[in-house]
Every structure is written in structure tokens, then in C-alpha cells.
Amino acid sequence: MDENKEQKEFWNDLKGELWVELQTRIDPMLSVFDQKLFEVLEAQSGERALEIGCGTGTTTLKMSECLGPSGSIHAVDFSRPMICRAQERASEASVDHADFVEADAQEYDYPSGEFDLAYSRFGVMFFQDPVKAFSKIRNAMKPGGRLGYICWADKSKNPWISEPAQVAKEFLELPKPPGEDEPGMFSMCREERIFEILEKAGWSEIKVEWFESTNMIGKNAEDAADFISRMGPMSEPFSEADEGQKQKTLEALSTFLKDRETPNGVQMGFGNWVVTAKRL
């Protein structure tokens, strides 16, 4: 039984073309959380890291210069998608020391004892089974391996993401939420289950970190509408609907948005969580 199969459909359809597609978009909002990843790291030349949802590698890419010529990332993702643009841009910027695997991270069978370090941006929401996945996780890192990843807290501590979402669903019939603690965008999102499922995986040392930031999602309220149809819950809707749902719906989402233009671009807040852990 494939118990991550719903999960596995969603990021190998639509989502993970739209990832490949948004990606040069996607970095720049995100890279202030791969800035804090990497500060909570501490990453050493030389070490070996294990990349839970690499994505489109931006963030391989960036771990590989930590790591330097000695060091190495295997990279796991189940978006093929995805993992197929990672590779290429691995391969593009002449990264040699980065591997990559097309799998489950809850179900793959880890080499054990191998790794220094775990690391994930955004990856880790996803698995059906959590506690099975960051036992394997664990596993896998030798004795003193550490844990570090950021997850999204609750949606009202996102409004870049759940603002949008309700101007946009007066024109599209946006998909029902995943239930509390479901894979899905915020299945992390409450701190004591954080601390729970790593608990129960193994882990030590358990810290949670509150960071947010403002960032921003378009250089003016027309480009920030046509971003944000294609991201978060109105992005596979946004794609199916005809031109006129799609037009009512980025006037009205560039109307929204219009308030929050800066002379920085249209600005608006992110809220997560940056968890560390330890296998001792």
C-alpha cells in the first residue's frame, strides 16, 4: 500500500510544473528562510547532508557551497518535475558532490549512520506518516546528526497566502481544506505537534523558533495577481477555470493587493516555524 499516493499524484501533476515554471519568482520571496536555515545549520565544509524535498535545488545549490568540493548532499524529492530541474541546474552550475533521488522521504530506505545533517525548506509537511518519516530521517545521521527544517505556521499567520485566497474564492470554487494535522501546506503548523511527532521519531534537543518576515510577492499589484493565482490553494482552480473567471478574478486580486504596493513591490507577511533537533 502506497500510503503517500495522494500526496505523490499532487506534486507530480500540475503543482510540480507550476513549481518548475514559478521557480525564478519562488526563489527570491523564499530566500530569506533559506538564510535562516543555514544559520541554525551551521553547515561545515566537508560534512555530509541529507535533503528532505529538494525541490527545483535552489537550495542543494546553496548547501553545496556551504559543504564545499569535500562535502555532499543527497537530495530526495517525489516531484519527478521538480527533482528533474534540480538536476539539470546541478549539472548547469558544474555541482558534482550533489545526488539526486526520486522517492518517498517517508517511505526511501536511507543509508544509516551516513549523514551529518538533515535539512529541509517546505518539505516536510507533506508525509502521511510523519513519525515514521523523521524516524528514518534519524536513522540515517550519525551519532551527533543534526536536524533542521522550516514549516509554515497557521494560516492566519500568512495572510500573503490566505488574504488572496478569500478574494479569489468569490470566483473560483477553491479545493476544501486538508482536516487538522493532514499532509498538506500547514500540517505543521501548531508547535506541540512538532514537538510530539519528533519526540516519538527519536529526536533531542527539540527547538522551535518563531520567525517571520514581510516579503514580497510581485513588483506591483497586477504582477503580485498573477503570482498568487498560481500558488497555494487557488492555483490548480485558477488553471481550470475559462478566461472570464480567470480575468474577474486577477481584477480582483489586483484591486486587493493594490493597498499593499510599495516602493518595494507589494509586501506582505509570512509567519513559520524553524525547528533544530539532534540525534544523540
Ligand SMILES: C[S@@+](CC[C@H](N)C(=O)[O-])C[C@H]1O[C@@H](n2cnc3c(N)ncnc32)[C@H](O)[C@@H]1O
Second form
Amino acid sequence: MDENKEQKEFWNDLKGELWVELQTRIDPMLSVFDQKLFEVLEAQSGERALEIGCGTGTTTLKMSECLGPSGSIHAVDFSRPMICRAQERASEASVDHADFVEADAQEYDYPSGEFDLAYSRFGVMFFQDPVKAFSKIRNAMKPGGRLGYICWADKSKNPWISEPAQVAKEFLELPKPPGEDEPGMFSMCREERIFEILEKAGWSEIKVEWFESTNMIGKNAEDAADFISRMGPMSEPFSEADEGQKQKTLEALSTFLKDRETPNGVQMGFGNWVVTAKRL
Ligand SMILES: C[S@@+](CC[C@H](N)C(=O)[O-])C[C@H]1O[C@@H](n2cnc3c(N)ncnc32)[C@H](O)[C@@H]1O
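Condition change, the form predicted on its own to the form predicted in complex with the ligand:
Below is the entire complex, every chain and molecule, led by the chain shown above.
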């Protein structure tokens, strides 16, 4: 049985091409998370790394620089459009020490005891059985191997996504959010759940650090409204809406976002957990 079928379809059929299209807009917004991940992982030149949910490969390319040509990365993702773009970008950048596997990270037959570090930028919240996924990832690590990932804290700590959704709700029928702990963007928002999953999966020295930042979601209110209407929960209802609904949504979003305009674009709050652990 394919436990992650729904998420696989979601990341292939609904979000895959969209993330490829929006990659150059998503990356500046999320680059602060790469910096944070690299800081906590303390990746060393020559190490062998495993990336979970590499998407379009931005963090993979940055990590490849960090590890140098004597290091290597094995990157896993089950979204064909996204991993194909990651592969293309690696070859455009002549990075030949990263390889890409199209696979479900929960089910993948990882080489055992192979990696010094495993990491993910927002790629580990979509498992139906996270304990199984993190146990497999743990077994893929060398003794002493480090895990580091970033995930979203509660919606209320992420006004960049929750507040525009409240505004858009008046004009669009937004999808019902997944239930608590169900696979989805906020499935790891509870700190206790992160500990519980990693403990059950056999990880040690688990640490969960609160990480708050303010990031630019658009150059100005109109630009941010356009971006946010195509990203996150409103992307499907917005793309299916008629022209009138689209215009009203964009106008309402722009009015709301106007107040958040600064000389450095529209700035909004992000709340995240930075998780680290070790295989002893
Ligand atoms: C929010 S995106 C993040 C992508 C990328 N890490 C980034 O920060 O740009 C989540 C990624 O995780 C991947 N993903 C989710 N569940 C997965 C699974 N079970 N196996 C492999 N990849 C998965 C998705 O296909 C998608 O590329």
C-alpha cells in the first residue's frame, strides 16, 4: 500500500510545476533557513550528506558548496517536476557531487550507515508514518551522524500565511486544513510531537530550538498579493476562480499588505522549529 499516495499526488500534480515556476521567488524568502540549518549542522568539507525533500534543489546546491568537491549529497524527493529541476540546476552549475533519487523518503531503501549528516528544509512534514521515515533515515547514518531540519511552528506564529488566508477567505473557498498531526505544512508544529517521533525513531540528543524571523514576501503590496495568491492554501481556489473573484481577492490582499510595506518590501513574521539530533 502506498501510504503517502495523497501527498505524492499533491507534490506532483498540484504543487510540483508551481514550485518550479515560483522557485526564484520562494528562494530569497526562505534563504534565512538555509543559513540557520548550516549553522546548526556544522557541515564539514568532505562529509557525506542525505537531503530529504530536496524540492528544486536550492539547499542541495548551497550544501554542495559547503561540503566541497570531496563531499557528496544524496538528495531524495518524490515530486518529479521538482527533482527534475533540481537535477537540471545541479548540472547547469556543474555540480557533480550531488545525486538525486525520485523516491518516497518514508519507504526508500537507504544505504545503511552511510551518511555523516541528514537535513531538510521543510521536507519532513508530509509523512503518514513519520516514525518509520525517521527510523530509516537514522539507520542510514554513520554512528555519530547528525540530523538537522526546519519545520513550521503553529499557524498563529506564521502570520505571513495565516493572515492573508483570512483575508482571501471572504472571496475564495479555501481547502479544509488537515487535522492535528495529519501530514501537511503544520504537522510538526507541536514541539512535544517532534520529540516523541524522534525518540521513537531511536534518535538521541534531540534539541528543538525556536526560530523567529521576518522575511520579505514581495517587493510591494501588489507583488506580495500576487505571490501569496499562488503559494500555499489559496493557490488552487485562486487559480480556479473567475476573473472577478481573482480581482477582488488581489485587491483585498493588496490593501491588507499595504500596511506591511517597508523600504525593504513587504515584511511578515515566520515562526519555526529548528530540530537537531544524533545517531549515537
Ligand atoms: C515544502 S517543499 C520544500 C522543498 C525544498 N526543500 C525547499 O525548501 O525548497 C516539500 C518537499 O518535500 C517533498 N516531500 C514531501 N513528502 C515527501 C516524501 N514522503 N518523500 C520524498 N519527498 C517528499 C515534496 O515533494 C517537496 O519537494
